[in-house]
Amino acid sequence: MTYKAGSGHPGGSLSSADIMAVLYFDIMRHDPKEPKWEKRDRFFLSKGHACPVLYAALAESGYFPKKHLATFRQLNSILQGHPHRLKTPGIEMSSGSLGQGLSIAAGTALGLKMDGNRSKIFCLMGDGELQEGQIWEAAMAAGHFKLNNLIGIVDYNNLQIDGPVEKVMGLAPLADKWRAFRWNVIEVDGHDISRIKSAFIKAGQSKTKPTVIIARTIKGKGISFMENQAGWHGKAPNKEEYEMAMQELNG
């Protein structure tokens, strides 16, 4: 996709790949035919400028003809580079204002309980914007109302457009930090599917917080030459880096 178009962000699309796999073909409620089903799970991609991870899931699920794929930051394509909720089939919020994403995933949440409906809320969230204030606002008021059903995930590749996370402005502790603001917490390998399956069966189980899965990740994982690589954060491939990365992608 970011290869056709010419621009987007691939870094931060391939750490977060593993998760997304196992979000919307092992753990989610979801039907690509019928995508406002009143019972479904909701995902929210806070940081939406990764939606080519997105829109692949959406694609692999059904929810739109894979060739579409191929009009990806297009103009008049239903893939445009951020999520539009009113053009692609299956996103539930537009996104790409960085720390917005939690702040509506836990006024759905609460709107939900309150509804009587037991659907649950996945928010994917970057650990760059994890900077942006909103956010612990959002997991504040989550805690506060003790949504259960909300699950966050934190893509913790220590990578954002200016270089290391600790270094343009450090999380750590990250863990002790979401705990602080009443949170049930699961560190795990972004990479390792059993591990990430386990982590969201038992924050479904959670019966009175929000839980977030703090992912340990690669940006640019799978592709010898963006992995761990700041500069793949918002740059496509030229003809030979997108040959050279379907290579080892295929092999």
Contents of the next structure:
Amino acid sequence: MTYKAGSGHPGGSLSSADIMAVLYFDIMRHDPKEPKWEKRDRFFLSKGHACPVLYAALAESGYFPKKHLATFRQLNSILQGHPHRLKTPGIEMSSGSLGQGLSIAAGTALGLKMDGNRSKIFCLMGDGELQEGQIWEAAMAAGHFKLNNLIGIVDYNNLQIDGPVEKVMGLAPLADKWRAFRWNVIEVDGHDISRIKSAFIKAGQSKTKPTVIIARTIKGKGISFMENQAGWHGKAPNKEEYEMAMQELNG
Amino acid sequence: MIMKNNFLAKITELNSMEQQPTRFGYADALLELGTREKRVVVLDADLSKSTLTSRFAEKYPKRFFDIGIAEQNMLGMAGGLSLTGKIPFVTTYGVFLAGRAWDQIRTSICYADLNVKLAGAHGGLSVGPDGATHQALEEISIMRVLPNMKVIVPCDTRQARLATLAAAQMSGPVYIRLGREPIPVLTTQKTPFNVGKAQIMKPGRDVTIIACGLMVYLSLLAAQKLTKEGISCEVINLHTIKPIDRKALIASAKKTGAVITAEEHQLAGGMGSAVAEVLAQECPVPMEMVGVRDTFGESGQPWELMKKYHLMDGDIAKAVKRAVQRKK
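Got the form predicted on its own; could you also share the form predicted together with the partner chain?
What follows is the entire complex, opening with the chain shown before.
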């Protein structure tokens, strides 16, 4: 997708690919034929730049034909450079300016609770994104309102554009921070499918608190020359790199 | 729309006018919506006693959310609530709503075209002693520039009530500017209100004064005095700044051939600019603008500030005379 587009964000898409696969094909109740189904679980991509992985999951689920994936980031495409709810079937919310998704997810969780709707709300955040103050405003509110139907996921790949997260603006101790904001915390290997799945199941059983799954991941996962390289945050592969990458993924 | 006689209160000097802050009308409308429209929820950021959303909170505690002093999150949560079919009314001071949470309003509310209503209290210099940090003088500019946003500045408490009720009926984001201070009640029980339809409060021949908020009253007062000097002013209440009533503005400018704008807001990008954008393209006439001239406010009593920053009826009258001169 990013190769065709000539731009985009492969690194953070690959680091969250396993999480997204578990969510869309194992955990979430959703119906691509009825994207507005009231009882669906909702997914919000707060780290909007990782939309290639979301578009792939939506296309694979059947929200729109896969041929659209080749139009990503192009003029008149339904697949914008960052998600837009008014253009793409299955996208719950527009995002791209970091730090805003958890508030939207918390508001949705609150609204659904008011209605007695038992759907779950998932929100995927980047680790660099947690440097935004609004995330912690939302975290405080979700703990305060006891939004146990809200499940946050941190794609903890430890890299952001300017370098390692700990070097740019440290987040540690991350689990303690969330606990201090009255959240359940589950730490998991973000590339271990069965552990991710059990983390989601456990998170879904929370009675009084929101839950955050801190998923330790590898930026650029699955493509040797992209793995753990900050440079692959927002850069598309060239032809040679693309072919190498596809070979490795299909290998 | 030309106002009939019984649509406008008798305009007299300030101390003999009935006065109420526009936030009262907002609070009344929310209470009405509480019973009438179950989807309405109200959010505030620790200012509910000042914005008067506390009245809604007392009556409908399950539909009121104090988000604490966290405006950015408040906007996002309102967006999320709207995604579940609620109609959130988000309330705090205009500076902290439109200013502090601007990117949230841009991306999460306007770009996504969510059904969220914003009420910015403490608009204008007339906020008074709190000083410059709390006097919103920029919201009209920074809200009207956003696609999908509508911007309303009611001229009195009655109109604030009607604007709030109307906002609940409309789909998509709406910004309503409210004020802290009591201001003259100009309209009557019978005065209609239609979003996007400018109101001709007083017809005239020589010059058009276009105003919003408190400045509508001061424009009417100025017009009354100018009548005695032989200048006939048309006074338009441009309560909806976006979508702007192009037809009414052009028709009046064509008729009188000179326009004065008056607003309790920065001149840059405000209501006057919005009017100029229309007239410069469609019907250029001599224009004079009354408003805050690229400066912050300061502490002081509301009417002291209005005088110091040249926002009084006398300042409007002077602008009228300059425009009339330029016509010749």
